[in-house]
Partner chain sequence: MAEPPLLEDRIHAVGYRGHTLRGRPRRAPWPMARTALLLAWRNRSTKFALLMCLAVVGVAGVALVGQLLFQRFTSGSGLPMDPASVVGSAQEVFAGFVRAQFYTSAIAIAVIAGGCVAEDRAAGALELYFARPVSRLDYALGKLLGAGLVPTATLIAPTLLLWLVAVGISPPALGAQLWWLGVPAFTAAALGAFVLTTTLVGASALGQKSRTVSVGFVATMLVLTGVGEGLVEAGQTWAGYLVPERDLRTVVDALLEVGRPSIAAQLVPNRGVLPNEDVAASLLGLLVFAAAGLGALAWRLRQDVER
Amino acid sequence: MLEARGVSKMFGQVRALNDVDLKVGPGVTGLLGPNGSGKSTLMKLFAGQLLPDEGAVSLLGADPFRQPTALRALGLCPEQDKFYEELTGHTFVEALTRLHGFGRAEAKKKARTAMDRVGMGDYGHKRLSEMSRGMRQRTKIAQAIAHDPPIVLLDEPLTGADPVARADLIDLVRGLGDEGRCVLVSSHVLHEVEAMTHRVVFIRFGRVRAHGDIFRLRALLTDRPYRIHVEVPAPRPLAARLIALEHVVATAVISEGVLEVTTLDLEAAARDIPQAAGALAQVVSAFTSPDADLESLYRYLISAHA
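Let me see this chain alone, in the form predicted alone.
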């Protein structure tokens, strides 16, 4: 639904994107990378706000810059606020929905539906100038989805939202993906992206470093073993049994009742550790890995190459 083919973009002497090839389909995809990596530039190219210096981008097979009608399929929530401050939230979303070609009555109905969906139904009468940052963020998302687009671009959509609003918006983003929309989300908050999706794109210095399912990408890093923390009543006998396994590199008792197992194969460890504990008549009360989540993958692919 979104595609970039050999895309490069320069700003003066700075190459913001360098030969990017990427395809994004239905569902939610997280776009991750440090500041200046090219995330917002890629978003603006997909939104038809910038023209690539090399290569091409497409929305549903159409060029958003040369075929403006393609933008009817797109909803955009930009990182920065650009509001008509004197308008109410409902009026603002209605006005932008009318720009997509809807009549007054239909645009008004769609605007109210979208404001209700983002939790702003009771606050849409407030002027934008009077809204909190979190309310303004919700209103931005409402205008991006009011016209029911199949493609939604969300650039830092949770900025300024309080914890309750963040949880609500995460559910909203997941729901948009479950409806079959293509949702591309750019964010710096890794655990929130992980709550939305397990499909991610890592970008660094304007190049795509990796993209795909978090767990499949992590499994490809064969030179990076997994640490697993296992809580059992007696960790030392379990450590002695596990160290004999081929995929186990090391074991260490790190605190009372907690064993750290270093393995090359997380799936095998998840199978073998409970079996070994059961053979010792022990019950595993907790099984966690600090090396199998999005934060660890980001650390290996991005931070380690800073």
Given for the second form:
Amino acid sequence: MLEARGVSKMFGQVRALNDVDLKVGPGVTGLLGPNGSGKSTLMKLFAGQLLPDEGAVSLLGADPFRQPTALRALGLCPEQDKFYEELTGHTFVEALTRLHGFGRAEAKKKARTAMDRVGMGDYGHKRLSEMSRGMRQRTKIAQAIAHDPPIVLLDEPLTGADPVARADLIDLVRGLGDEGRCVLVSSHVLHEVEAMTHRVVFIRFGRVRAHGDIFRLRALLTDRPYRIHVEVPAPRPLAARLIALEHVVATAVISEGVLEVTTLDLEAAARDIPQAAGALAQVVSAFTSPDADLESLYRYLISAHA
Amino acid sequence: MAEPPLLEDRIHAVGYRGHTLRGRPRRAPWPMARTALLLAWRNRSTKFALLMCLAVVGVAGVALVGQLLFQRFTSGSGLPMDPASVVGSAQEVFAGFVRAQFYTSAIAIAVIAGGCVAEDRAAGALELYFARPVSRLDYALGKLLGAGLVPTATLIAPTLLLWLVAVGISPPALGAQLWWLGVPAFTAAALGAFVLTTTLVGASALGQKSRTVSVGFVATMLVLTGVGEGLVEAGQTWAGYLVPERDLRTVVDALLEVGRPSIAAQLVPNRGVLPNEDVAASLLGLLVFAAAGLGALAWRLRQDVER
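After the form predicted alone, can we look at the form predicted together with the partner chain?
Once more the chain from above appears, this time first in line as the rest of the complex follows.
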């Protein structure tokens, strides 16, 4: 649905994007990277606001820059938070929906539906200046989805939302993906991205460093063994038994009742550790891997040495 | 063991949403203009500026209606009527109205539409607009339309209204003569509205704060007028062409043939003399102001919007 082929973009002497090849299909995809990595530039290229210096961008097969009608298939929720403060939520969404070519009555109906969808149906009469940041985020998302686009770009959609609103917004984003929309979410809050999707794009210095499923990407980092924390009543005998396994690199008792196992194969460890504990008549009360999540993957991929 | 498929090949969603790009979208300018006006209407200063314009319309209306009714009743009572003087006075009223309303409209448009582009830039709304099927031309037309509706409401529409009133209540013998007054009066008002709209939108494109643009626009108009008039008085007649209001006055007076027998002409001996000598140069001056405004808007959009 979204595709970048060999895309490069320069701003003066700065190369914001460098030979980016990317295909994003239906479902939710997280776009991750540090500040200045090129995420916003990529979003703007997909939104038809910038022209690549090299390569091509396509949105459902059309060039969004040269064929702006393709943008009818796109909904953008920008990071910017300051808009027409004096407009009510409903009027704001309606006004922007009309720019997609809908008549007033139709745009009004779509705006109300979208506001209801993001849980703002009862607050749409409020002016933007009177809304909390969470409400404004929801209203921004409403304007992005009001015209029912198959492609939605969300730039930091959870900024400022309270925990309850965040949970609702995460559900909403997942729901958009489950409907078959292509949803590209840019965010710095990794655990929230993880709650939305396991499919991510890591970008750094204008280059795509990784693209795919979090767990599969993590498995590809063979030079970085997994650490697993196992809680058992007597960790030392278990450590002695586990160190004999081929995939186990190291074992260490890090605190009373907690064994840290370093392994090259997470799946094998998940199978072997309970078996070994069982053989020692021990019960595993907790089994966690502190570096099999998105945050550790991000750290490995984005760190200067990665 | 076979490698699991790459993630890019997996579809995580249930189903696939069909996509249609049928038909040509409606043009965006009107919704954009409407949004700008909706925003302006929420400010108290907008209502105050419109009231000020209404007051000028009221004064011109009273003057015009008073004169025409007086002539109508005196003609009915058998007193002699000088048609040329009546038409001349009506021309004076229209010319005076367009000149005075040009200034009040300048204040009104500055207050109402000063932030039309500036606020969009400051608020980042350009990103929202241009993520939609909106071109730079659509955007420019939307902003010009929104701003242009202000002088349309304060200058063009009242001119039309005053003309209809004049034709409607004038003595039957004068109806035909006043009928033709509509074209020059309307043309003058439209020219004034055009210049105000383009220069204001251009000024808004250069600024980032609504209030700064509004104050700057009105102040520039006043400074240009003050300096230009001063230089003209000092014998530098070329400076008259640098004053938009003076240029407009020249064109309006020429169009309305001010100076023909009228009350003002009887009271002011040189009333028939045009403010600037050359009408074409004054018209050119106005067009240069308008072009400067449009140029500023085009330049800004080229700077801020790549598409």
